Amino acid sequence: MSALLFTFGYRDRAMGAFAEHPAAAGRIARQDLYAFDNLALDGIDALLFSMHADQRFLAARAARIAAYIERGGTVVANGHIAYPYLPEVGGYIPSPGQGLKDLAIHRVAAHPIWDGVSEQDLTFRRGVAGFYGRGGHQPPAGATVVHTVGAQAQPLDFIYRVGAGRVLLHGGNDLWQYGGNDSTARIAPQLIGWLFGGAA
């Protein structure tokens, strides 16, 4: 079981420390995502894109990362959807206003990936609320959404099927970036268990 982490150009020290997890145990490689045309992609169990990755040239490629999904990859999205590049999603809403209750992350269903993880410290980093999501995108029907953002409960992480595959979109900063001394360390490690344990 592999997933590939696709890089931008730039030098990511979260996405290094992901990669390099030892929970991954070798399993994700980071892989230049403008080699992706030239990438075989049987045998790959993942795809995971950064906030940063360039959406237009994603957007172009919308259908063979569908047919990758529907034949039971996994995709993995971070950020705020300016060029829709996964089925069913649509483009970002941002949160009507930026005071606390417009930013408070709500928990509304439980997920591995999120075990143990509190709300508050989701809500806040170094004391300032609004990191990890400021927005939402509107699910397809079905989908699971696991938390919302602000009093207008926008979905901000939500899982969804596309045929045989998934997708996780996280409508923030990049999932891995998170750890440090509060109980969002656990995500990367219940991030890549999900991704390889099978779990829905």
Contents of the next structure:
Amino acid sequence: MSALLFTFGYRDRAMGAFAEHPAAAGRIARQDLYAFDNLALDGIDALLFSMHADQRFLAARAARIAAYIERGGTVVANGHIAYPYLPEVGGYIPSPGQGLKDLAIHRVAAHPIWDGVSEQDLTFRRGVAGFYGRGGHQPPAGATVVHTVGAQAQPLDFIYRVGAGRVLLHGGNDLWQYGGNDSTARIAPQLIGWLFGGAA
Amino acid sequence: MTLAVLDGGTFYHHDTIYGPRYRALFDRAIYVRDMAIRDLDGVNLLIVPDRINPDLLREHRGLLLTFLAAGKTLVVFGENEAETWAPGVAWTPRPTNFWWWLEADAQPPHRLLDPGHPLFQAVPFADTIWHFHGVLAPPAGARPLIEVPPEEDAAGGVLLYEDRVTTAGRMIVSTLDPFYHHGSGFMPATTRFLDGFLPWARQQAAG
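Follow the form predicted alone with the form predicted together with its partner chain, if you could.
Shown next: the complete complex, the earlier chain at its head.
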């Protein structure tokens, strides 16, 4: 059981903490994104892409990523999609405004990754809304939408199947950034549990 | 006559460079992974946005030095380990206070050192103020523009300077990270900064 967490040249503390999280038990390896073409993906359970990933690079490899998922792999992607590197997902649509009605996070389906994480803690950080996500993407038919943002209910977190594999798109700041003194600290260990536990 | 910008391929570089707000200001966008010397033909001013992969910038260091040696202008923003590839740059990390504006007196620590610099006719000082990730120690003879004092255990230093002495060219170096935050659609001060800075940079490129 192992996952590759792709790095982008400079140090990212949240990424380091996630890879070294006790729940990961050494199963998350950091790997330079630009080594992707030389990696054997057989036996890798999951590919984890940061919001800081070079999407031009990834989009040029979309076919390999799609084939990896179809064979049973998991992909977790963060950020806004600017270049199409994931199968079947539309482009990013920002929320229409910066007010609370545009930025409130709503849970529309329960999911083990966010079990016990309050919508309030996702919506606000020190009283400020917008960090978790500020817009959405059009999910494929049949996707499970977990969170939406704003009055227009734009899909922010969703999970969908492709062949034997699955994709989690979080269209905001990296999920592994969350881990403060509130209920969002549950995300990292529960995400690790989902990666390696086999639940949908 | 040309203003060029490096593109790191992230969504926020995409949004800032190719989004409708600034797209017409850039004469050329160069995908950094494919950068070659011919991409800089005719370029007078090159912007290295914040959060360009520093491995690639180190790889292209010779090309950037050649550009400066030809008397051209290089603008370097934050979070790309400039101290490892840009001449004369000394950078010290400083814990980031994303929240200064929520505090009771909400006085940012920034000090404008050189209000007469023409940049500030295009960019109001207030539009340079948001969180920062580190401070710079400019080389002797460089022109420091904005600084922050030391605070508790954190080093003070410069957030923006102009250096015409280290190379035959001109470097404008900053720890600020406007491309990331504007392109993420979340920090209005960074948009106001680019609204002033990019037209000014275009003017400089026209020389």
